[in-house]
Every structure is written in structure tokens, then in C-alpha cells.
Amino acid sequence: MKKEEPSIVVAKQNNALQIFALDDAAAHLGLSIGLPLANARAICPQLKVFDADEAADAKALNDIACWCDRFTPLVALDPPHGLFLDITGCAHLFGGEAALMQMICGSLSRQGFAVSAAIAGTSVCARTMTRHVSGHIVPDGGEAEAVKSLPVFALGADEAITRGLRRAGLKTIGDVASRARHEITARFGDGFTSLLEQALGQGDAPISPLKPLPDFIVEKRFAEPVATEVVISATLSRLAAMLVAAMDRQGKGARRLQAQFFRTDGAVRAIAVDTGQPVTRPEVIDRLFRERLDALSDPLDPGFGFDLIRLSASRVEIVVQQQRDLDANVHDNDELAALIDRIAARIGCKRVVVHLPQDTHIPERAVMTAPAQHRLAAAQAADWPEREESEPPLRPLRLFARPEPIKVIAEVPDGPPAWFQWRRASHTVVRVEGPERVAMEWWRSREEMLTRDYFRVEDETGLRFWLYRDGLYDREIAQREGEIVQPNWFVHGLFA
């Protein structure tokens, strides 16, 4: 069998290209991380190297951390190469602490990953062990007798501190606990001590989860994986039953539910809808979903199937009792936020949409878009400015995003426009209203707005616009040694 050749990668670090990583045949010949490339090529000259991705290698440690969350929903990154998993109340599920550990290990391994773990009191305790021992379990309380012995860098301190603790004669962390705690953050500071006691288990620091924990979470195993279509829409609908049960019995309602589907190649997809309502019926939730795989761009890909599938409600509400026998508007209104969210699961939340006026008279400020299924009722019971009866709307049925610049001949500088030009289309003015003067809020904006004159015009065809100059003559548009200055005009609106 040929004897492979020793692989490293390398990352530029302090102007010098340096070991980044390295595979177990160039461990074996002295190589470490940090030696320099060319150091490394003298011990080694068939090494084969590589350039470190660092944005591939995050994307690979969020991937696996999104796959180890079917062993816990607590778990944390530990840049570049770590990850924390919080197993407390887990590990039974799994036949124990050293079966669990033994399963990621082994699951991993298995997708060619290089793996080195531990299970202790403390989250540093458990890195410290992962980076000298692997596979070890530290028992409650004996975090400073498995240390103690560990070589100083295993703490995983900044390489100064490290190297000015073997200066001092401060090998191994047992060496370094023996010594009084104010001389060592005299000499090393609060941070490293801090990092000494939780590696001692005298201290803890709460990891920080990559996702938010769910308010309830259920799911289903698989001794088999399954892939076919029948059996996830019926293990949903099941799922469904249970978590509406769960949340049932605390008066509850899910606004946010997320489904997520674990391939045995590790990769996971996850698909989350949004309600209106709070949802307390798992026929919504099932209908909800279906549209949902329905609508997907990316079908779901079972691959070679899920052994895993989990559906999880990540924002509840309180579920207000109402009474809907004898109200005929609270049935309206539950039919219209389920067509809303049934049309949202299907295109986006942020496409289905409703308009809420706002406290301005600048126009293209006075309506607000905001997603129907969050600002529903606000929407109902908006306050919207009454039109009087036999007079002509004020404002245009259609305004545009942008105002668009058009060119005019008005008969006196501050007056209506005679003519104008808009698209290359020519229109001749013969009734006009206005102006109605509309001053810009200066006190939102820093930059100077000037004052525009709207005016609604009709042309010889019946076309209706919505015109403005500007700025105002003789005070925001200046002159220029006499010369007349042009103002800018702008078409804002079509009337019907």
C-alpha cells in the first residue's frame, strides 16, 4: 500500500505564510500549526499544500452545528474549529453520556471529519480536555484533577500568555493553578484567570446557542429513513396534533413554526411559516405546510431520506378567548387572516401587504406598507382622511415611486404650467387647480428640500396629472447675474 504523502494548509499570519492545519502524516514528522511554510518544506519537501479557505471552513462549522442540533438545541460555535453542545437533559435520550458521544463521533468521522471530544462540567474544561485527550469524561467536580496535568497551551490563551508562563517555570495548568490568583492577573490579567478558573470548574460562562431555543419542540425518529412524500406530509400532521396538544395545556398559540427535515448525509433543511393569529388547530398548521413544500422554488430532497424530522414553534402568544358563535365580524376576520396566511406561506410574507396612513403631508410619506399578517388589525382599524362627496380627489389614485422630471412652459415663472413634456409625449394644458404649496420636514432630514407647488392639470385629451415646481422663486431658486434660473418640474401621480 503506497504511503500517503503529508498534507497542510496554510494561511498568511504576521507577513509569513504558516500552518493552519494539518493531516496526521505531517503530525507525525513534527510538523505543528504556526510553523512557518518554509521550515516546513525543510523537513518536508514533498509536503502538499494548500491555501486555507476560512469562509469555506465556517460554512463546513456552521453546517455541522446545524446537524449536531438533533442531539441538543443548545448549540454554540467555538471559532475556528469548535463547537459547544449543551447536553444537559439529553444525554439519557441517547443511552448516555458516552453513547452520545461516541454516536457524534462516530457519525462524523464517518463523513470524513477529524474529531476530538469531551463531556465536562464546564464548557473550557471540555475544550481544554478535546485538545490533548479525546473521549474522556470528566465526572462533576473532578474538572481541576483532569486538567491539572494538561500542558498550558491547551487553555487556549493568547500565545504571549503562553509563552510567558513557560518562562516562568509554569508548565502544565496544575502549575499554574498552585500559584495565587491575584499574582496571576497581576501578570496575565482578569480574562486569563477567569479562563483558569472555568477550566478548573470553579467558574462557567454560558455559551452563546447559534439559534434561539423554541418555545416547544417535537419530533420523530426514525429507525429507517424515510423518503417518500406520504409519510412526511402524515409524520407532519402528526407532529402537528402534538405540539398544538403541548402548547394547549399552557393556553397557547404559535405565531412562528418552523419544520426541519435531518438527511443521513447530515445536511438539514429547515422551512418556517408566519401566522396572523395565534394558531391552536393542527389542521391550519398541516394546510399551512403544504403550501408551503408546495410553493418551494427548491423542492425538499430526502436524498437518501430523513431520520429526523422536527416542528418547532419559536414565538407563541397567549390565546385570547373570544366569542365566535354569535359574532359574525370575528368569524370574517379569523377567514381573512387565514386566507392571508395561507397566501403568505405560499409567496412571502413580505409580498402580501396592507397600507397604513401616517402622521405627514408630504405624499409619498403619507402611506406605509407593512405585511398584512403583523399589522392586520392596525390596518381595520386605520383612520383614513374622508373624501367629500361631489368634490375631486385631492390626490392621485396611482402616485409614482419617484417623482419623474418633465419639461414646462408656464406663462409667469411662479405660475401654472401652459405645456409640457413627459416621455417624448407632448400635452397641451387647459384646466388647472392649484397650487397647493407643500413645505418639506426639515426637521427629518439634513439635507436642504425645497418647497413644491403641485398642480392638477388636465390636458386637450382628458388626461389628468398631478404636477410640481421645485422650489420658490425669488427665495430657494437664486439667480444668476440676472438670469432667469429654470425650476425643475415633476409629474408625481396619474388621476383616473
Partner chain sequence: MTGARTNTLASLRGSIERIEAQADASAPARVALGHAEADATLQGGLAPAAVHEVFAEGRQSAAATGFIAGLAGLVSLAGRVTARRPLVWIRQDFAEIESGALSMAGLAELGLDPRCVVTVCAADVDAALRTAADALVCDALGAVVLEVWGEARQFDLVASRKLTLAAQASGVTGLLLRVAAQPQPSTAETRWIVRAAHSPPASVGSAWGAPVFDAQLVRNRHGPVGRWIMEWKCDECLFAKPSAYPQPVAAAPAHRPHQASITGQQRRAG
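To complete the pair, please output the form predicted together with its partner chain; the form predicted on its own was given just before.
No partner chains or extra molecules come along with it, only the chain itself.
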């Protein structure tokens, strides 16, 4: 068998290329992390050298974390290259702790990762174990015994602390543990003391999982990977029925649903659907996911197939049973909410909006749009200002998000327009009404905004516009420049 060439990964540190990571062959040659590249080349000229890519490393770790989701929903990152899995209550599903660890290590090794794993009562203890030996299962209460003989660097404390401990003659964790705590704290700080205690199993630090724990999870594992659309959608329907049955026992309905597709090659695709009202019917869930899957811009790629499909409800609400058929409005609102959910699942929740009035005079801020899924009830109960009887419309039916500049001829600079040109077409003003003066809200905007004089204008063909002049001519415009300037005119809206 051909001997493997040693390979290393280098990164620039302290203005020099140093070894960042290395493989077993390189380690056998006596290379170590932190050694300058020039020295390493001198030791072994046929080294294979690669550049470090920390972003790719982080992404790979994240992808592995997503893959580990199939074993437990509580997966936490421990950068730069560690993962915590909280397997409380999960191990028996995979045939016990030893079998579970073997399964994870085996799968990762087959994909070309070097893995070191350990199971212990506390996360820090397990991490300490992995630094030294792989595949160890620490029995409950045996943490102190297990880590006693390990060198202090396995704790993963700062370089300075490790060096200090070694200089003090404390070579193993057992040595450090034998000292009184207050001595250690006085010399190395209480952060290190708590780390030591956690490693000894005398205290636990909570891990921070990547994803919040869903309230309800149902999943389906396949002995043979599935890849056809028919099977996938049938599986989703069955899972939806199971999920609803589980939620129904507690009187809950789902507001946010997530389907996760675990591919055999380790890639995980998660697709989420939000709803405006708690969903309690499997066919609704089924339909929402069908809409969402249809509309994906990069469709679900089964590759060599999915071996696990999971459906989870990450946000649930208590369902209030309403009496039907007495009030038609209730029924109508349900139908509308369901329609909004379907459209939002297809094109995105920010694209389905309702309108809420705002207490301001500035035309473009007078109405706020909000996602219909969340604010439908608020919009239906909103209080719009009453229109004045027998007055013509004072606000345009179509409003430009960005007022468009126009060329205007007015008889006097602060007078109404007599002629204007908009989008290369000229309009002669036949009827005009105004000005309606709108002052800007000086207490809100940072930059200075000018007062606007709005005019309602009808041209010779009957088109009706809403024009405004930016700034009071005699006070705001002329004074600012110190010389005669033409005021800026804009068309802000169109009347019906």
C-alpha cells in the first residue's frame, strides 16, 4: 500500500504562514499546530499544503449539525470544530447510547471526517473526554474518575492558563482537582474553576441549541431512500394526520410548520410554512405544503433519495372552538384567512398585505401595510377617518411611492401651475384647486424636509393629478440659496 503524503492546512497568523491543521501522517513527522510553514517545509519537503478557509469550515460544521438533527432536536455548535448533542431521552430510539455513538461516528467517518466522540453527564466533561480518547461513555457519577488522568490541555481553557498550570506542576486534571478551589480561583479566575467543576460533573452549563425545540414532531424513516414526488407527498399527508392527532389531544393548532427532508448524502432541506390562524385540519397542512413545494424557486432535489422526512410544529396556539353557521362573518373570515395562508405559502407572507391607517398628515405615511396573516383582524377593525359628505375626493386613488419630478410653468413662483410636463407629455391645466399646505413632521425626520403645497389639477383631456411644490417659495427656497431658484415640482398621485 502506498504511503500517504503528509498534508497540512496553513493560515496567516502574526504575519507568518503557520500550520492551522494537519493530518496523522504530518503529525508522525513531528509537525505541530503553530509551526511556521518554512520550518515544516524544511522538515518535510514533500508536504501538501492547503490554505485555511474558516468560512467553509464553519459551514461544514453547521451542515453536520443539521444532519445530526435526525438524532436529537437539541444540537448546539461548539466552534471551531465541536458539536454538542443533548441525547436525553433519545438514545433508546437508536438502540442505546453505545449504538447511537457508533452510528454517528461511523456515518461521519464514511463521509471522510475524523471524529472523536464521548458521552457524559455534562457537556464539558464529554468535550474533555473527546480531546483525549474517542468512543468513551462516562457512566453517571463517574465524571471525576474519568477525567482525572487526562492532561490539563484537554479542558480547553486558555493557552495562558494551561501553560500556568503546567508550570505550577499540575499536569493532569486530577492534580488540579486535588487543590483547594479558592487557590485555583485566586490564580486562574473563577471562569476556569467553573469549567473544572463542570468537567468533574459537579455542575452543568446549558447548551444553546441551534434551533428552538419544536412543540410537536412527527417523522417517518425509510429503510430504502425515497425520491419520487408521489411518495413524498403521500408521506407528508400521513405525517400531517399524525401531527394533527398529536396536537388535537392537547387542544392545540399549529401556527408555524416545518418539514425537514434528510437526504441520504447528509444534506438537509427545511421548508417552513406560516399560517394566520392555528391549523387543526390535516388537509389544510397538506395543501399549504403542496403550494409551498410547487412554488419553490429551487425545487426540492431528492438526489439519491430521502431517508427521513420530519414534520414539526414549531409554534402552536390553543384552539378556541367556535360555533359555526350562526354568524356568517365568522365563516367568511375563516375562509379568507385560509385563502391568505395559501397565497402567502406560495408567494411569501410579505406580499399579501392589509392596510392600517396612521395618524399623520404626510400622504405617503398615512397608510401602513402589514402582512395580512398577522394583522387581518387589526385591519378589519381599523378606524379610518370619515370622509366629508358631498365633498369631491381630496386624496388621489393612485399614489406614487416616489413622487415624480415634473417641469412646471406657473404664472407666479408661488402660484398654481398653468402647464406641466410629465413623462414627456405636456398637460395644460384647465382647473386647479389649492394649495393645500402639508408641513413635514420636524420631530421625526432627521434630514430637513420642506413644506409642500399640494394642488389638485385637471388637464385639458380630463386627467386629474395631484401635484406639489417642494418648499415655500419666499421662505424656504429663496432664503436658503440666497439667489432666485426655481422651485421643484412633483406629481405625487393620480385622481380617478
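Superpose the two forms; the largest set of C-alphas matching within 1.5 Å is the rigid core. Numbering follows the first chain given and starts at 1. Small disclaimer: the values here were computed from a predicted structure and weren't measured.
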Displaced residue check between these two forms: R398, CA, 2 Å or over, core reference: no
